[in-house]
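Shown next as structure tokens: one chain only, the form predicted alone.
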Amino acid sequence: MNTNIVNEIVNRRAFRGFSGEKVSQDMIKRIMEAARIAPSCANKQPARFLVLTDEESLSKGYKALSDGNYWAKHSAFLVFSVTKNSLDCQLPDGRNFAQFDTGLAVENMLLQAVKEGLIGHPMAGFTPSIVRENFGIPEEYDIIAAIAFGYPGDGEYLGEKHKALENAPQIRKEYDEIVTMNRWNL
């Protein structure tokens, strides 16, 4: 089924061996592009990025992650979306797209590092009150998702259970349990 899909959707996947080595400001600012032309509601453009390239920075940045997400202080920098709901489309039903449209750039930003050659891993699992207070973000903005940069490597630190994720099969539902058409039957 993935004959004709393009190869950076294909191609990308969450991995969590990371090589350590730097990335260059050009990329970077490459990865943040893309971002930043992803499509948006009224073309209002809600996300915002928190983009940690420094020791210091990515340190501070590193002790917001979980004991779990061990392994993404070996990437090379560290990405927090942010958005607030006003800066977006608020319809009258109560739909707010803020974080859909932020979770778009991100997609971009994922696919443009695949095209670079880097991984791009998105977590859930950190605490936004110590991003917060370590980067000054104020409390109207959502912090959505932490992402984690980088070159591969061989994942020499992770643990048997990463390493075996590292190494198995990618798996995705089958399209007729997640596509229905003219009806819903799902």
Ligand SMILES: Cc1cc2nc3c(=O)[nH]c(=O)nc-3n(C[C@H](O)[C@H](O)[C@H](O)COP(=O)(O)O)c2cc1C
Contents of the next structure:
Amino acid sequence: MNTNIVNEIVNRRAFRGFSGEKVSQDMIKRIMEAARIAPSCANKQPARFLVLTDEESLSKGYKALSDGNYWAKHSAFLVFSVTKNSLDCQLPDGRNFAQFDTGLAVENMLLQAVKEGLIGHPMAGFTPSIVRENFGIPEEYDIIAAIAFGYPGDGEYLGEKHKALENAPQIRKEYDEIVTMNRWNL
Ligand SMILES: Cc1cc2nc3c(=O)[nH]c(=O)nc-3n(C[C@H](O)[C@H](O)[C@H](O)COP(=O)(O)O)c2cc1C
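Next, give the form predicted together with this ligand, keeping in mind that what was shown is the form predicted alone.
Everything in the complex follows now, all chains and molecules, and the chain you saw is the first one.
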């Protein structure tokens, strides 16, 4: 089924075993550039990113992670994606595109990370108010996701459940469960 799908899409996985090796500033810049050139509604470009690379900032960022995301403290750099509805299309029928477009930009980052030989792992499991307070992000912004990046390693620090997941197959719904052709049949 994966034949002829873009390599980076096929090879991307939300792994948790980081090596602890530093990532070059050039590489970080390319990953963020991939986000910058993502598409958005009417080219509004609503996504903003807080990128944490130095020890002090990283430890402030790690404090926001939920206990289950302990493994992300071994990442080389951490990104928080941030947006607000007023930065993007807000249609009269109620559809808002800021979070959608921010997600598109994050997927670009994840795919660029794969190309660079890195793991990129998005997380909802963190406390936004801690990030807001530690970095002075104004109330009107929504802090949507954290993304941990780093080189893959043996993940010796992982608990048993997460160790097993490193080698587990990728689970997805069947094609026909999510795609309906020419008529609504889901
Ligand atoms: C918005 C979002 C939030 C996620 N939050 C977490 C998280 O807090 N902790 C975690 O370990 N994985 C998290 N994940 C990773 C997913 O569990 C993972 O992508 C999914 O199980 C599919 O696995 P795969 O990415 O390896 O194909 C998150 C992924 C997304 C897209």
